[in-house]
Amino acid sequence: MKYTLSLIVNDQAGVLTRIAGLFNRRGFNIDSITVGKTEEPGLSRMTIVVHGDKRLVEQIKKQLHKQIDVHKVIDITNEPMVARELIMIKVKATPQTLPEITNLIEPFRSTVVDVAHSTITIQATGDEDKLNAIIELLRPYGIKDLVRTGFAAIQRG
């Protein structure tokens, strides 16, 4: 099962390294991790997605609580939340396929962010299912490059 952890941490050099090192030392694989400043100066929010079972996630949470730079750890997996990821996909495109590709991505509210001689770069945001659907629709055109930010999540309400 996939778990989403939301952490409030000090916004200082080395915090990300210490958190990632904790996961590494314990053999926990991080599916995705995003970090950004919060509305409060000096603090950052980390969204960490991991695969595992409930026992593994409880172990991770206990280890995170021991970190001096970690102020708060919340497992928001089963909480009402909004989670989004950004992807950018560079796809092979010709003058003949360019209109077809732009029509294909339109229902996903994706945007074209760059057009070059033989490629088009598309930006999309959304949940995992939506982004995977876009990737699969674009795959037949020839994906040259793909970058994913990882999920950012926040509790509702």
Contents of the next structure:
Amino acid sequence: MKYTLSLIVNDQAGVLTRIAGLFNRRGFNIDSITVGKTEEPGLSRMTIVVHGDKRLVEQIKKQLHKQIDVHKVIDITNEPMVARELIMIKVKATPQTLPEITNLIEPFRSTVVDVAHSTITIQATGDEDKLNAIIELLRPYGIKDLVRTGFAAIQRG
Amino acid sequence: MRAEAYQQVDNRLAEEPVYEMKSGAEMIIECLKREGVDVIFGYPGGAVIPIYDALYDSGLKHVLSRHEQGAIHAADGYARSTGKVGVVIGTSGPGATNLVTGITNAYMDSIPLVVLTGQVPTSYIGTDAFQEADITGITMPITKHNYLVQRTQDLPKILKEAFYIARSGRPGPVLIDIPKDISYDVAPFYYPESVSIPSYQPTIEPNPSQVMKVAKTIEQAKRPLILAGGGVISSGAETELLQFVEKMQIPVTTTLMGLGGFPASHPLWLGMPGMHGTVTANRAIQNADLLISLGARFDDRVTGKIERFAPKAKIVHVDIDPAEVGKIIPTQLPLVGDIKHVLVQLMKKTSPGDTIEWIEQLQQWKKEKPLRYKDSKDGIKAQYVIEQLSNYTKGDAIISTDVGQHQMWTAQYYKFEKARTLLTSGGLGTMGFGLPAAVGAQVGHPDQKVVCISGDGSIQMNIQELATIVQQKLPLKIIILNNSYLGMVRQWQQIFHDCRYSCTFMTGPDFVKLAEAYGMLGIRAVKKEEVTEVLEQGMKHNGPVIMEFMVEEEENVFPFVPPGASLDEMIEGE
Ligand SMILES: Cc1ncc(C[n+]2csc(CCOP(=O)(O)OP(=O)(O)O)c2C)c(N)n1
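Now show the form predicted in complex with its partner chain, given that the preceding structure was the form predicted on its own.
The next block holds the full complex; its first chain is the one shown before.
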């Protein structure tokens, strides 16, 4: 099962290494990890997506909590929440396929951020299902590059 | 350091412009004194020259080792035997990396240390400068916390925090990496009298309703058993444990780390459990209906095959570290808190249940299956030497060990009566720990008998510390049980690899002459009849001594639960 953890940590050199190292050392696999400053100076929020069984995730949470630099570990997996990722996809495009591609992506409320001689670059945000759907739709045209930011998540309400 | 902590320092400094100016190095020494540190273990070098300069006329005692590993194990032995925080200094680069084994060793056994390392000057960091090593990066997974100091004025706060983190909650090593320019620079000295770290608040008092639940369960148990680990000792809970056991009439088994946490002479003590545990302790675990773990962490050397560990028991898991609960063994009854506080609470809430039949059963097993070895007529058995030593000291000594068969025989045949009298590398199993750990213990207890029990392999891993002992005039007693082998590995080769003794036969120096060369007494026993005489002479000698015992070469440690087997599958020996 997939778990989404939201962490409040000290915003300081070494903290990301410390957290990532902890996952590595304890044999936990990270699906995605994102970090950014919070509204409060000195604190960052990390969103970590992991998969594993319940016991493993319990252990991860405790080990994270044990770090002196970690203020809070919230498991928002089963909370009402919004999780979003941003992706940018560079797809092969010819004058013939270009209109087709722009049409195709329209329902996804994504945007074209770059058009070049033989490529088009599309930016999209959303949850996992939506982003996977876009990627699959575009795959037949030939994906040249794909960048994903990893998920950021926030509790609703 | 954390942004809010920097801010605190800056605010304080802005408040009052009259703070005394000090160099970073002077601040370090001043802070150590205010923490009540009376001895430092270490080894100098370029990056810590300013700190050593401040140490020069500070009045603080410094014990100069012969290798940084020696210094940190000594600080560790000092901490284990006194209960205080051990302090060690090493220089940048190789000095720092030489500390790594010792830091890991302390981390695995939850020993409070403050490790000060020198670092290349701030402007050189990241350039592969001479003797630069990223020691905060290297030690992240083996310290409770670490710091790279970036401003001189933050040193007092960082030191204050480091000592607090090292000793509070589940103790452990904290490293502070100090660039050379930070030590030289002068800044206003503001010393915080107290520590507050919002993200670090260890739980000391257990949850009262959980205590009630556990108390009920204990009262109802027919076959309860206490598994006492190193946490009993770091919590200082040995008196409370004894009172609780006597009131409740619950038998006790102590892990390697817990030995001494409960008196070996007590009728309710069953010995050590696990791979080389007693038959009674292991049978008790396998038959108990309630296992109360106090500060033990279910190491694989204790549990054997985890799926078949304590199959009939409910588990009460008491630990100050919530991450230990459920890590190895699922439990319905966790109790997070300091063991001493937990026992005080439990004592108030419980009345004795009915354990008489259970105790009778255990006493019977104890009688039927005592620890035993086949003694020889002329040759010396290592177990015999340890029994004789135990008879001689009657528990009134501090014993350090190295790692191997001699360590297990010490755990089995030496009767530990008091907490903090056994210093042994439990979690990491570090050969070379014993001698320097004994140095630290003797420095902390100048008037106590301190004995290091080692093997001919282990002793050669930090043999250079003999010079430290002589220079410090420490009356240490060193016992070498010489079997000409890396005995414990040889035992596994014998049992699991058909006697193919690959690279475990080992020669060493003439230890008697070596002792003399270092300026200490060296004596040797080759026949059984010489054992007591050599022991007595050595123990009575009022200086340092090496007592070498030429023991039977191919003796094995029994009982033996093979790795991966369950505690029911004990090989009891010949
Ligand atoms: C630093 C280190 N290296 C290797 C080992 C693996 N090891 C465990 S016990 C042992 C043999 C120890 O021999 P000795 O000190 O002579 O003690 P004995 O078992 O013979 O009593 C070895 C090599 C270890 N525990 N630590």
